[in-house]
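We begin with a single chain expressed as structure tokens, specifically the form predicted on its own.
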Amino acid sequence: MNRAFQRYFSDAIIEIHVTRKVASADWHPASWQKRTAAQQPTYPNQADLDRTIGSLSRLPPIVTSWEVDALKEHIATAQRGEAFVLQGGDCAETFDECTSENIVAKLKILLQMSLVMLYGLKKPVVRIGRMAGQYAKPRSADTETRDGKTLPSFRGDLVNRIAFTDADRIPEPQLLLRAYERAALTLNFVRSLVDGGFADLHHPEYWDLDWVGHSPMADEYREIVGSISNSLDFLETVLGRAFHRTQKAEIYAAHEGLHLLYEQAQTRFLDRRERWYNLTTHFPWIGMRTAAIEGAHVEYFRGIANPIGVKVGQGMTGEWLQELIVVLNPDNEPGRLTLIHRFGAKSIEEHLPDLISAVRETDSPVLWVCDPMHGNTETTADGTKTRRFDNIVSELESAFRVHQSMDSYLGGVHLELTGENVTECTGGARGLTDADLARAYKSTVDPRLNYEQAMEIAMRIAGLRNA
């Protein structure tokens, strides 16, 4: 039996049939329930919710522990400045968009961007998709009012439905099972594509999206593809063997670990590793709205072995961040903690240096990642949410500049993007304006970069295009 398959098969069987150990006095997957849990929906039928969570807890895991540990090793490499992390995908996935076409488009754009970054940065690129579980979203208010009618806010397909009716806005436990099924289908299809050679660096032409035929950046991309293919062919000819590591591109999954019952249900103790793993995803993260030291999310996250992220931005003090590091990574484990900063183009240079200094005082390894999207959201005159491409680029460039000036390493980027030709963010190579937004605005929550804008970001990170 192939060794890699044998290890995968062994891990999968163990994780499906694992025997739960008695929780320690210090932490167990439900210990968060004794804390204040922000951003949680209120279900009208507790018995129905309990039955659903019970069913979910008995289903096979979506990811395996050895995949989780492999990602942690990659993140540790990035913390040392030897790799770069590309994290990207939808603001909020929807059940309706769980189609082969949409999944392939997401995979293509991540592969294309990583190829450009690999070429320009001259270091490995770790690919983490906001996919296979990004079905829940935090909200600024528990309710929404339209024309005098007030209903629960839409919290993503994991919780309720977007239509503004009484029935659709009631949180429904069965949606948790549908989210699990969609996440598993998505990740299994991604694995099948990768295992089938879709991500072979010898044939990056497989990944072309429509933009290659008309974008001003098309010629640059083709030159990169040709250069990498020729280099691989030359080296393999000289050495007389194939570069097997280049034939597959690992794709990891990530989502915000917002709905704690969903995360708890797939948290397993593995005897051979003597650790608890969240097996809904490889990389869960905590948003700033749920990052209270004494809150339920921090309590849950501190006990799982996954590499984890924390969003940080305006309002995050150095003392608060230092406390989070102590709680979430008390043993200073490499690869464990990623800090995803999001300030906005106008505020990053004022606030980021203080947080870098605060982290340095802890002497704890962290991976710094820039999210240039969330701090730059604005609303047009007609009420449409958008983001200006120039502001996104400006924050990203400031992030690199600040980290370099402080002898720190910016080791990744976190983007909301899609492989579709949407019109949700203005600017970019085609100069989209507010008037263009209505043409192809599909997001149900926040605006995303389209494939052309995302590729332009990748080229700028790689140093191939100037502002």
Contents of the next structure:
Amino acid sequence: MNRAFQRYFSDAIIEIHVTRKVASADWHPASWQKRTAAQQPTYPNQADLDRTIGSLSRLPPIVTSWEVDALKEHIATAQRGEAFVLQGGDCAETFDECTSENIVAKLKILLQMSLVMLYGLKKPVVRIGRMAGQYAKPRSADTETRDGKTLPSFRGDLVNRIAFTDADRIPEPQLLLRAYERAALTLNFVRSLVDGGFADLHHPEYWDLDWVGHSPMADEYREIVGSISNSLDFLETVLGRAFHRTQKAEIYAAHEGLHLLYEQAQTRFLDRRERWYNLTTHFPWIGMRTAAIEGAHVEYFRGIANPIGVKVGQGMTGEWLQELIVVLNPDNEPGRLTLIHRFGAKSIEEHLPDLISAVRETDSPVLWVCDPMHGNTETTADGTKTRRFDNIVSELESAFRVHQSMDSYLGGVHLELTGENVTECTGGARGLTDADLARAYKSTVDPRLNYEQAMEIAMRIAGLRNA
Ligand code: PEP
Ligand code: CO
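Would you mind generating the form predicted in complex with phosphoenolpyruvate (PEP) now that we have the form predicted on its own?
The next block holds the full complex; its first chain is the one shown before.
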């Protein structure tokens, strides 16, 4: 390199540096505090809260930046139509359910569903759990009144406790640390299982849930597993080597980035990458209720380097979505932005096309994901929250149809599900009715698909089952 060029080159680098610093000088992990932050709890003791956030900021991160960057690459691949994202897990994780049985069951259902989808769609499936940090919930009201008594609403185990007493409902900073620890325990166990070969595609028999034998879907699933194992054996025999990439299934973590002090405390600047990362999770998303352009959540999310999601539903306009894209992905970075739409079976056909057109006008890459759960919540005659399997399937089918008709790619699904045999959503292969709901209803917030219902969705997405 000649000297003049070298000088020009280093000046240019300094300039890029300076421009970047200037461009981000108005952002830092706490800059959201100047904005209105919706859905935040009110803690009675500020000093106690400050101390806890201080402790949280000093603890090691739950995920690493290279995992976060790897997921961003996978999402970029899905944006190009070359992969499919399966995002699933609890509406709200609970401290009580942080057990080995529960974590294993969640991992198994995600692995089984992804195997079925891989087989049917003939594309890599990116697995993202709503897990290891999904402890905070948005609520429609700050308070709840029962028999004339009013207390703060339950906002998830990160914030307070579900029992309806004064002591349980007062937001408690210590719970932030308990949640952080459980998130770390969960991901540690998931990583150990994956590293130990639990997710090895050669041994999908490890993932059989005990009662899969009784399921109407079991034979179909076992046939798929047999066929994949045979294909792998055949290819490895022909090639004379094992498929390393297929041996280990990566599992990423995601949660709604709702409680901004919690997210801020684990936001770190990585010198090597010159960017800020939220290291509580790989993939945080902005919920429906906190996507205001001028709001604190959008301000916080714009500064982190993670791949992020935004939930969009009725009420989201084309202009609003275009503004969100400009603020959250100003450089049109591939893999950065995922739009998770949740309209409800009755409304999707009417609202989705306008948003697809609005996004197309920006020329910015996004991944479209369908959440067929949150627009289809209803309450039964006795006051139980449920979702009807047929509505969930109908919204999914409409989503695929609308995207296809507009030459757009629906690259993923976002589901509330569990590997357990709960009765929270009605319908499905066993035709659960409202009367069945009381039998095994465990969710503290929204109703989840049980094991069989989740597998049936996976088979339908894979094109292996029709209505
Ligand atoms: C959720 O995903 O649990 C949730 C609250 O969703 P939304 O923000 O779409 O209502
Ligand atoms: Co939910």
